[in-house]
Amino acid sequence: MSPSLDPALAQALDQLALARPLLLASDYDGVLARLRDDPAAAVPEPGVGDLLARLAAVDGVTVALVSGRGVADLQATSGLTGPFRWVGSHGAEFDGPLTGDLAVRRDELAAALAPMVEAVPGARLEHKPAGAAVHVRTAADRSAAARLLADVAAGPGADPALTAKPGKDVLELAVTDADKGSALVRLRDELGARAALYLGDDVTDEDGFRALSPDGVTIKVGDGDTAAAHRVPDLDGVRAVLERLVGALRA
């Protein structure tokens, strides 16, 4: 059984459900799926796929997944299917993959990061469609992990042409300045949405919260400072939000 929601959040969701067109957007990792040491193992929480599909089936409602993952990775890992909008690489993958000079810069960045990551056992370099990410979640030496992230930030990450996107045990460097906030605004405007919701848990989701404030319903998952107007403690709280929306949209 899902936990009860804060009354202010429940009221905001019920009011949101009256609007059409309506945009319902969410981050994936840490929101719809638990964070895993192996990102490929981060499958959706039980019942989440069904809830998203039911929301997307409502006339005038668009469900969007807005992730730091590349779109192809997000689709493959989640296994989700349906009439969803997919926005990857923190908004860089909105109109397709990178090409030309941006693709060359992305590959050069990954080549520069590779020896730094290889020097720290357990660290992992993720090649992304718009850049590269250094993961240290599985590095046993936490001091070495922290130093690696600091060295990446002070080294390749100091290039003003790159955009740094820090997260939980990860630092991503992107060759574009796209962020989740600009992607959400672009999607909202494209749809002509009269209202929008965004669920997120990480530092990069703060761009989305700020972009949709003060009119959107923004929900932080977990602890930490946030620009979001509402908060749920964990993924059970996310399920409660989705269930509330399903009920409100069918009322």
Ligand SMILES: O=P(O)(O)OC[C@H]1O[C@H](O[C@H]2O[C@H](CO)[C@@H](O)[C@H](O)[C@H]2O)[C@H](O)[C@@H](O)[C@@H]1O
The other form holds:
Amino acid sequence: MSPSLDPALAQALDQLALARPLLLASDYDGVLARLRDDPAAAVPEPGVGDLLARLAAVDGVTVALVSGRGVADLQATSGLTGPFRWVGSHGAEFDGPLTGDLAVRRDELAAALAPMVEAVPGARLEHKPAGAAVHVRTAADRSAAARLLADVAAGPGADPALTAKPGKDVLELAVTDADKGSALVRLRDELGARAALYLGDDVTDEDGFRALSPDGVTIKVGDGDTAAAHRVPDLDGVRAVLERLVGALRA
Ligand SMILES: O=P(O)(O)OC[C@H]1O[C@H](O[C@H]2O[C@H](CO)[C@@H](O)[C@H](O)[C@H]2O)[C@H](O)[C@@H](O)[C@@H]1O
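Instead of the form predicted on its own shown above, give the structure for the form predicted in complex with the ligand, please.
Now the complete complex, all chains and molecules, led by this one.
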């Protein structure tokens, strides 16, 4: 059974459910899927895909997945197939895959990062559509892991043409300045949404929380400072939010 929600959040969700058009947006890793050592193993929590599909089937409701992952990776890893809006690469993939003109800078960036990552056992370089991410979750030497992230930030990451996207055991450098906040506002405006919700757990989700404040229902998953108006402790709390919305929308 899902945990009960804070009364203020429950009331905000019930109120939100009355609005049309309505945008329901969520981050993926750490929100809909538990964090794993292997990013390819981060599949949705049981039942979450069904809840999202039920919400997306309601007239006037759009469900959007807004992730740091590339859209192709997000679709393949999640296995989700609902009629969702897919926004990937922290907002850089909005209308489909990125065009080729960014590819050269992205590939040069990955080439510069590769020897730094190879020098730290367990660290991993992820090649992404709009940049490259240095992952240290599986680096056993935590000092070396922290040093690598600091060196990446101070070295290649100091290039003003790049945007740093810090996250959980990861530092991504992106060749665009897209962010989740701008993507959410664009989506909300395109839909003419009268109300919007965003669920997120990580640093890059704060752009989304700030962009939808003060009117949106913004929900931080887990601990830490946040600009979100509400909080749930974990992924069971996320399921409780989705279930509450399904009930309120009678989806
Ligand atoms: O914006 P999100 O949907 O939260 O995506 C953020 C990054 O998620 C992935 O990395 C994170 O999750 C992995 C799987 O649990 C974990 O191994 C890693 O330590 C986390 O940082 C993904 O690999 C990145 O591309 C996303 O940017």
